[in-house]
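In the block that follows, a single chain appears as structure tokens, in the form predicted alone.
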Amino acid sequence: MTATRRAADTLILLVGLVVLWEILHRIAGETAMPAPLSTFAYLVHNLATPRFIANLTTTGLELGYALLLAYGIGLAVGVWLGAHRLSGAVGEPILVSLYSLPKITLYPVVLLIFGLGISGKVAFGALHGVLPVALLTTGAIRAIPPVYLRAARTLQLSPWQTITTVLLPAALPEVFTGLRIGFTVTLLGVLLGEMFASKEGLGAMIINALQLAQGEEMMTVAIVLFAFAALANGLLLFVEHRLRRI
């Protein structure tokens, strides 16, 4: 019943969206707003074209490589910070004040050091990522029962053993929850990235639909990645409800 329920919340939800597009179209006419048939007919047209398929490959190329850097990055320094207390003390603060600074003030340091192929779009998107996780894995440590730890000293676990046995399993559902919010933010900086500086990717197709009016083909990818998003953030958010229920 719950599930059904919730698709046809959904479904409402869609239709709604779906009307409300229509209704901007007519105010802000064709070229501003395109309408949702015309636009959905573009999309069935040119989802499958070696151009789309092109630019998606290396979006999501791009994403993979991002996730991997903030995830791995964020884990660790999360992990060392909340288990480290002085390092806690010192470096929380300095993440905090890192995490309100707008990082697209920081594209063109991460440019002139990484230069404008993948790996300058790679290393953007993992700097959007790596931040959330690691704090919010830092307060899932800090909130673990003393109890656990002093378990962990008792059977005389090694400090690995302790991380991957004690600490990141008591503290899952919170690290997971960084982490699907870090893949949202990963994802934005992915995009950002190829708007500012690329000629390839989502982000590229965008920013050229933008310059040349082409209102069908910026919406089209626009539906693709509001989709991407959705699908992906309901699942991380699916497995987050069930390590909580654990």
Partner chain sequence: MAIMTRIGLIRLVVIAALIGALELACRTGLIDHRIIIAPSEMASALWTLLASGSLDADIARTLGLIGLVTALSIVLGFAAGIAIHALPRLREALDPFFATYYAVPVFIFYPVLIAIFGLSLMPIVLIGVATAIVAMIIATLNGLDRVPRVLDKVARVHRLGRIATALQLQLPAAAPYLFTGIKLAVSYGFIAVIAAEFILSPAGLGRDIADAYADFNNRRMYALILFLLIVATLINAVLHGLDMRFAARRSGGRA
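Could the form predicted in complex with the partner chain be given as well, to go with the form predicted alone?
Coming up is the bare chain, nothing alongside it.
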């Protein structure tokens, strides 16, 4: 009963947001802020057009490559800093201070190194994602009870076997938290990359729509991105809760 009431309250808030949107539309005018209804109509008509799908595919590809890099490098660095005490003590504070820097200042450097194409945006996305993955993996591995490692030594496991059969399974729930946060910031990084000096992808579409004063397109892309990010996060959270229960 409380669950349904809570869901109803959340729904009321969502409706309230749409009403707020409509009010903003009335104040700001058609070009700056299109009405919710016309935006949804635009969304339905344009979602399946080749242009939209091409940009969606570009962003999806960039996100995929960036995640691959961020997860691969982040996990490797995290396992290293978590398992090797001295490296961890030396390296972790460096990663923490890098994590809190505004990465956008480094985007021109990334562009100079990787160029204006897809690789620049991939590298920039990965730059965002790699640090939380590495940091949470480090923490997760360090939190493993030492007795597990002693057991691995007793069983004479190789370093690789120790990592895959002892360290990773024990650290999995927290590592997965890192992967989820990594996903969020990598997506943000890819989109920021697309919003600057790029012609392809959803981020570029929004900037382009701004210049052409196409409010419906801006809101459509924003809604698609919000829905995608919220869904992906919900899915990853679901998996995370399952992992924690095991």
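Residue numbers count along the first chain shown, from 1. Small disclaimer: the values here were computed from a predicted structure and weren't measured. Here, rigid core means the biggest group of C-alpha atoms that superpose within 1.5 Å across both forms.
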Has the Cα of Leu235 moved 2 Å or more between the two forms, judged after a core fit? no
